[in-house]
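Read the single chain below, which is given as structure tokens and is the form predicted together with the partner chain.
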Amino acid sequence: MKRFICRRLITGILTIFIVFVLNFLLIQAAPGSPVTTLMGKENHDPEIRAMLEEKYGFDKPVIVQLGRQLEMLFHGDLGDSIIQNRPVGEMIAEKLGPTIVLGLTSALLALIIGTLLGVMAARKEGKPVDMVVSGTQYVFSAMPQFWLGLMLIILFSSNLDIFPSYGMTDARADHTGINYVIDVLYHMCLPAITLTLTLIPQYFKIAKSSVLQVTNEEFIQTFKAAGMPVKQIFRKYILRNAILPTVTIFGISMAYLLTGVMLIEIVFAWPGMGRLMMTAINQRDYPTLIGINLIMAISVAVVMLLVDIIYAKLDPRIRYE
């Protein structure tokens, strides 16, 4: 087991390294430059451009820049944002909170609702309930997040006046303590509903198909033939086997949610990682972008490692592959 974890750990670190280098090169290859943002609109002076490029080392060959970036990384330093002139680590830490609150709540809700619906649809396969639920899921899975978000704003904020339309807190009120928490939760309702509705279909599909698959396995047929009560078969054998893929999907989607849900954050003006990333892309803020990508790579790698370990624990054959 130890050797297995070691091997997985090394693979993980290598993956992160490769992702880091690829990201660095891709960002550099894109047209545009943070210097353009720094110089401000309407300033096209080539001398100032050259001066700034020298200051930030963009005049050096890409490989030298990459080396410098890696050296900083080994010292645990993500560097400073070129545009905001602040440490990237600090900027990311600031945004992680709002993103995790929104992402985790929605992912958990989607996991529970999606799985329940999926199991229900599988048990009533072909019946009207299944058709209605499955049909609805197709609609939501095809619906663009930003559009759904805007429709919910128009319905719940503008027409019904139940929820606020943007932001994380009420700008007119200075809430503190428990009122602040309630205010944030209240503002989170619409974005969380939007995100949950669009996340449910993936859990629904996985749950439904794996329950159906297990139900059709021969050993289940044997149990049925032997006269075991259907409820008992379902609880003891079907559900346990069918739930594994859902857990994997949940883990992976959590890793991606860490870097934010860009469209939802933009529509609802939610101050999370997705918007930080979008702004960094528009401004070509290389250090911030690299920092965010690195966090994403690490979180995906960690989740993958955990999933591997859990699987290896559950199924010893995996360890000796």
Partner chain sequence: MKKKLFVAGLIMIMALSMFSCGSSDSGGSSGESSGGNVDTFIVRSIGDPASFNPDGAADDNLFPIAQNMYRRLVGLDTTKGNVVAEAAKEWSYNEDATELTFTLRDDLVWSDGEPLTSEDVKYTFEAIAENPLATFSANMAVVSSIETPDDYTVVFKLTQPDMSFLNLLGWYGTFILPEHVWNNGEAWEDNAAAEEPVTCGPFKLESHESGESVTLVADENYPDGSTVSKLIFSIIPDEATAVQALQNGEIDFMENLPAAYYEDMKADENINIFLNAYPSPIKMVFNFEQGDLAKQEVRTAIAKAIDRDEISEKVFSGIQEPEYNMYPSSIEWATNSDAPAPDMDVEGARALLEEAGYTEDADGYYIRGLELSVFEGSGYPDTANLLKAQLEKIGIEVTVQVSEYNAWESKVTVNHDFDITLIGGFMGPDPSGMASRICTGQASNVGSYSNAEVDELMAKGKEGPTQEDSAEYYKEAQAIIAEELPYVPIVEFVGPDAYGSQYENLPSDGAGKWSWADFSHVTMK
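Instead of the form predicted together with the partner chain shown above, give the structure for the form predicted alone, please.
Nothing else is written out below except the one chain.
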């Protein structure tokens, strides 16, 4: 296992490096420029443009700019935002917490609820419970996240006035301690419900199909023929084997957590990474985009490594040596 982890760490570092270089080149090749954003659309003074390009190093060849970015990265510096004139690392640190809180809460709820519903539907296959649950999940699977979020705002915020429709906290209140936590949870209800409802179907489908597939395996039929109790077979063999694909889906969801909630953050004005990335794209803020993409690449590599380790723990048949 140690050798496997070391190999994966090396592979992950190389992957992060390649992704960083590709993202840098793609961002440079995209139309638009942060200099144009700084100058304004109506200002076309070539002297001002040349001065700004020299200040931020855009007058240098792309390979020179890439080398400068890599040198800064090796020193733990993500650079400064061109538009906001603040350290990119500081900006990401401010937005990372709200995104993790919202995304992780929603993903965990979706994993638990979706897996339980999938297992229940598989054990009641063809019965009314299965048809109702499966039909409901197909409906939520077809709903766009932003549309469902808007519908929930209209229903629970505008009409019923139960939950707030935007923000992470009440700006007019100065909560601290447990009151602050309660305020955050209260504001997180609608965006978390939206994300959870749209994430549940993927766990439901995987869990249901996996349970049905494992149930029909020959070794399960052998256990049944030998007289082993059905509950013991399900708990010890079927569920343990069927849960592996849901772990993979959960790992992938966690890997793309940082940008996966972008639309929800925009709809509910949630102060997270999604809104920061959208703002950076609109303003052509290269250092901020590069920093966000780097954090995303690191998260993918780390989570994929953790998923492989969890796989080995859940299924003794998997060996990496």
